[in-house]
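One chain comes next, on its own, written out as structure tokens in the form predicted alone.
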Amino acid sequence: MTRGFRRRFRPLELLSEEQCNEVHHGMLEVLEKTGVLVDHERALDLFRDKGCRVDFDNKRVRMPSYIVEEALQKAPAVFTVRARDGKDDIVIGGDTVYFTLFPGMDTVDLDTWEPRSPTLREHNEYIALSDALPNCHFLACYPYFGYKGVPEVLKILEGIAVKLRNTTMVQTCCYSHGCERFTVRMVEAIEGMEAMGATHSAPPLSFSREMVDTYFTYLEADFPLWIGGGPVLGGTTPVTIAGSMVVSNAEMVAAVVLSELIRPGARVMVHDYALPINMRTGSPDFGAIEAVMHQAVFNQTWRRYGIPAVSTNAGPVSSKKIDFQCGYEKAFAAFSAAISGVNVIQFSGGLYGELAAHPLQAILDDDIAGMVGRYLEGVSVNADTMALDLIEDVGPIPGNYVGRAHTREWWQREFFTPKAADRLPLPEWLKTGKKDCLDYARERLEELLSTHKPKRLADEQEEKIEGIMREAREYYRKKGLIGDSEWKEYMAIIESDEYPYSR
């Protein structure tokens, strides 16, 4: 079982009890009066049959508060997700906090800071690195959107295959063009394993046909759901944090209701990816303090519902480089999310938006995660840690504690030591090459990739995965979703030594 971190103190609360109630009742009013748009006939029938008011002409669903409250009560507060290896199972909920990767469409060139497509080797290495990092507890969607030469329609599936082959951790699977049907089969090809299915809403207050299909597919396979949205304050929600929270919660709660109607007792967790609009550029402001505050309020309201919450705002930043701005935007968002009661922080490796990610950033972020985790563990107060007998024995100056057995026993428990930070005294730093954190991260990347060997799939499992991938390739090729030039480039990779899985 993957331990994660345990929050050992009461979470930060930005809202009073009265304010929480106001947000909750506002959400109920939106669901009952305004409702949500659901572009899916089967779901509309289900909502109607369970007591919701359904306008089939406009595909609008309005939910009575009692149905909403019943659904929130059915969803489990804590649940387990099984990994490929039992030691990597995770338990979502309660006071446990896990860190996971944040996706980037591409990698980034460290000389020019321009995004570029990763190669298959780079994608494999990134997942292998994640398998080795102590504070990456499971894998979210992607982290790269495929690799160079893969047709767009197959990027998700090829990425899932890369993850299955290079880590034993729990992973999350996304969706596009019905690929979740192949995803479920690949995961089920590994006996005893399950994955989390990523599903979404479309702000404001809408669910597309493709989105709702994923709810049915993943829940009918008994996969837990990672439910997300992407509200933009001032764009797809009111500009105020309170107004945005009402809309965002209404979308997430509507998704929970749908999930519990499809499969009562369904395991779900919800994520907050709310960003304020930049009124000068019109783009989302990644790393903004308002996004951090929105997340803290989101965490507080969902603790009341007893449903696990995910922070996504700690992953993307506005910085395009691995620099000071990147560090403070990520660290502050991760720390705030952790102390305000979140269960999962999607964090490591991400740079600007979802456009880029890099393994060096993941190594640096792993140190941040370790520091945040150390803070969450709190301060232990007992006879051993107060050390009154030792204090009496050492006494005043010239006494000291450096060579004492208590110090040798306790310092590694009390102190977190980052792996890619410069903590040398200045004279030693000057003599040893003036290395910075990126230098140390490069060294750590080389070390981990050369020494850590992920547990590979069994031959039988590999054959099943590759067989499903061949079927998916032919399926999308016949549907006309892969062009001739794309197919030619893709087949060149599949038939090369870089891709050994088909042989």
The other form holds:
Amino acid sequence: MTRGFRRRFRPLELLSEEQCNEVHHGMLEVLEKTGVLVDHERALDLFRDKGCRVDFDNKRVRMPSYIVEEALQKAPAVFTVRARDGKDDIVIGGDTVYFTLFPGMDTVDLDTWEPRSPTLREHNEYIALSDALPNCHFLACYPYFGYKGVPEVLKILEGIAVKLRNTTMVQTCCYSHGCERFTVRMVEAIEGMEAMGATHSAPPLSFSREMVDTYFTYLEADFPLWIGGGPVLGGTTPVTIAGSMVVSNAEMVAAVVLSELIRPGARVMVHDYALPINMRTGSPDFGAIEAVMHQAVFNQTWRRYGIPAVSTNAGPVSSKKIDFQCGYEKAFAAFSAAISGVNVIQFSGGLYGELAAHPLQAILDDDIAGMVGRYLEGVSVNADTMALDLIEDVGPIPGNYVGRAHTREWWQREFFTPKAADRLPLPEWLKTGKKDCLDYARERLEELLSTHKPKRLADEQEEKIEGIMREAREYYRKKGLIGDSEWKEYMAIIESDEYPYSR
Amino acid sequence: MSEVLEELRKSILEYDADRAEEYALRSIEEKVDPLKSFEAMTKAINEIGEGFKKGERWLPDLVGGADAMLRAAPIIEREIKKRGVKRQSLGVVVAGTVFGDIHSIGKTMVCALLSAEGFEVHDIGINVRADEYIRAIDENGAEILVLSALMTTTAPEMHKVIAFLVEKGLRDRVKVMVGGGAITEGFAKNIGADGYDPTAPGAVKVARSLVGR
Ligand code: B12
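For the form predicted in complex with its partner chain instead of the form predicted alone, what are the coordinates?
Full complex below, order starting with the chain above.
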């Protein structure tokens, strides 16, 4: 099992008990009065049968609070997801905090800082790297959104296959064009392994048909769900944090109700991804402090519901480069989420606004995750750590602690040592080429890729996966969703030596 | 300026849709020249647009002003039609986010800015099928079609819409502008769009140049 980090102290609470109640009651009122739009016949029937008020003409579902409370009760507070390799199983909930890779679409060119589609090799290497990073505990959707040469409709599926092949960690499967039908089979083809299914709401207060389809497909296959929204404060929710909280919680709670109706006891976790709208450009302000606060309140309310909470705000930033702004945006968000009671932080590698991710950023983020994790584990106070006998023994100057057994025994447990930070004294830094964190990250990337070999799929597993991929390719080709020239370029990659492992 | 016109102008400047509607109706009761009413509203919305460009007004002001104008405009337009006179707009626009895509924020901004500039904008929403665009173009006599797509998976839908325009013999009648997070200049060229810009203010410049006004 992947341990992740354990929060050893009471989480930070931004709201008072009373404020928390108000937000909760606001959410219940919205679900009962305003309701949610669900563009899906089967789901509407389910809601009606359960006792919700369903307006079939307008596809609006209004939920009495007892149904809401019941669903929140049904969802497990802690659940396990089994990985390809037992050592990578995860147990989500409680005081555990995990970090995942963040789903950036493309890679970036480090000279121009422009995003571009990664190659198959770059995709493989990125996932292999995540498998090596100590503070990356499982995988979110993407990254990347497929690789260069793959037709749009197959990008999600090819990406899922890349993840199956290059890591034994749990992964999360996104969806497009109904690709879940193949995803589920690929995951089931590997005995004993599970994956998380990503599902969403569409703010404000809506669920589109394609989205609802994924709830059914994943839950019928008994996938645990990673449910997300994506509210924009001042765009798709009220501009205020409290108002936005009510709307996003209403959406997430409605999603939980739907999930528990489809499959009672379904394993679900919910993410917060609320960003203030930029009043000049209309774009979401990634990395904004209000998003960080929104997340803290979200964590507080969902802890009360006993359902694991996920942070998404810490992964993407507004900066387009790996720079100072990028660093503070990520560190602030990850730290605040962690100490306010989150369970999963979707984090490493993400750069501008979900559009880009980079292995060097993932290496730097792994250090942030390590620092946050160290903080979470807290301060251990006991006779051993207080070391009164030792203090007596060492006494004042000229005594010191450097060579003592206590120091040797404890320092590695007490200190977190970042792998890509510059911590040299000035003279040594001057003499050794004035390296910065990016230089160290480059070295670490090279080293990890040359030394770490993720466990490949067994031959018969590989055959099954490739068989399903072949079927999927034919399926979308027959549907007319892949043009002739696209197909040619695609096949050239599939038939090359680079495919599927690049090495 | 008459009191009604002044109130109409002010209601838009103050983003007050209810008042804009009220004074639009009052202007008709008081037999104010509807072209003058339109002029007053356009002046207000231009002022908001200018303020936005200068950084004195913000997105909610822009969209709030456009919403107020949209509430009053149909009332005045009806009167213009009744009197059989012609209003000078910069051009008629049909806009929407393509089929399969429900992202709406950018498209709404583009619509607000185009209205503010003086275009007559028909925003037909999100998740719009090719045939729905065609119907809206027909119904409103549009000269410009605004297509928005935020996802690389829905961007190809734009190609379909353009092909459909050709099939229906409408391609020469409308200029097609494309944009949204997933669209690049190269893509726009490839699918044969007439205009592209990465920003909403840029969309206005493109629209103006497309109609040559
Ligand atoms: C907010 C958001 C949402 C919200 C949208 C709410 C709403 N009502 O609009 C919600 C949560 C609903 C959502 C849903 C989804 N989203 Co989304 N979303 C975003 C996000 C974070 C911001 C988009 C945005 O509003 N930008 C701000 C506006 C102002 O920008 P804009 O629309 O591009 O407009 C500007 C310009 O482009 C221009 N413009 C716009 N239109 C036009 C038109 C013309 C003619 C011109 C000239 C200019 C122009 O003017 C604007 C201002 O300058 C992006 C990430 C990102 N970094 O962009 C992802 C993103 C677009 N979403 C993405 C995805 C995958 C989804 C989902 C499929 C997720 C899911 N699995 O459910 C669903 C989509 C469902 C569907 N069928 O559409 C992906 C797309 C990936 C891809 N393949 O390309 C992105 C890139 C994130 C990611 N990397 O995963 N999303």
